[in-house]
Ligand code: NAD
Amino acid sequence: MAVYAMTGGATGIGAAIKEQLRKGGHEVIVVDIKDADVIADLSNTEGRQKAIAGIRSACPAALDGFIACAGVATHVANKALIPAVNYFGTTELVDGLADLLASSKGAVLLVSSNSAPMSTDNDYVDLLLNNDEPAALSHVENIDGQAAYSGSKQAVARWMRRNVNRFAQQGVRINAIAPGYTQTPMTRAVEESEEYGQAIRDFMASIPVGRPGQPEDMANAAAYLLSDAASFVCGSVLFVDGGHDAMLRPDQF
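May I have the structure of the chain above on its own, in the form predicted on its own?
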């Protein structure tokens, strides 16, 4: 039995990953703002440190894996929550748990998005990668929610790639999944929003395999990347999107 910790396990993709791991006989310590083993708000440093402390209290010696799944979508009124949770709530926790993961030669799974390549705001992504949280949170006030979201997810993928060697030298594999449109409580709220609803419905209709993703699709990919079957997979971004990225970027891979 392995011991995993994860953020964002209360609903949606995170809940599906949690349930699949638990059905496999593994222990999963969940961090979320509600319905979790560790209640913490990842939108600020105090909450992130509370999350790290809670995981360490539950699993003080070693951790077999960590899944950073907590995220905020495009439709939130307070756009600063998008980079605060999606990027800083990911990277700060991975770094804060690195020694526990190294102790068991564990695996890390991050959640990016197939919208990550669509980001064109290089200044915003650079602020994230330079760990300038105040400037990044200020920057998003002047861009739309989709740009804030896609930039945060691009930064997550690029941070992962930049840090592969550092973690691998400690015996820790780190990968990411890039979900396509997945029907969850969070994305249904976007589907139903006046601002983004029609665009999202058009987007779903263009998915090559003919359907939107389900949380279980993402959980299957996550379980593989966390498992020993993926022991030579490190630094990869796995698109789980029904062929959407290939359709949109046929000559890039």
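I've shown you the form predicted on its own. Could you give me the structure of the form predicted in complex with the ligand?
Single chain only below; no partners, no other molecules.
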């Protein structure tokens, strides 16, 4: 039995990852803003440090894996939450748990998005990668939610790649999944809306495999990347999107 910690396990993709790991007999310590073992708000550093402390008190010796799944989507009223939760709520936790992960040569899984390559706001992504949280949070006030979201997810993937050697030197593998459109509470609200419903249905119809993703699709990919079967997979971004990224950007990878 392995011991995992994760964020965002209350609903959607995170809940499916949690359930699959628990069904496999593993212990999973969940951090979330609701319905979790450790209740913490990852949009600010106090909440992130509370999350790290909560995980540390639940498993003081070592951690076999950590999954950073908490995130907010494009349509949140307060756009500052997008970089605060999606990027800083990921990187601050991974760094804060690095020694526990090194103790058991664990595996880290980050959750990017297949929208990450669509970000063109290099100034924003640089602010994130430079760890300048105040500037990144104020930058998003002047861009739309989609740009704030895709930039946050591009920065997550690039932070992972930039740090791959640092973690690997400690025996820790780090990878990311890039989900495509997945039916969860995050997307259902938009799918059912008057304003965007038809556009979303058209978007779903364009997915090459002919269906939207389900949380279990992401959990299957996560379980593989966390397992010993993936022991030589390190620094990868696995697109789990029914072929959408390949269809939209066939010659860029």
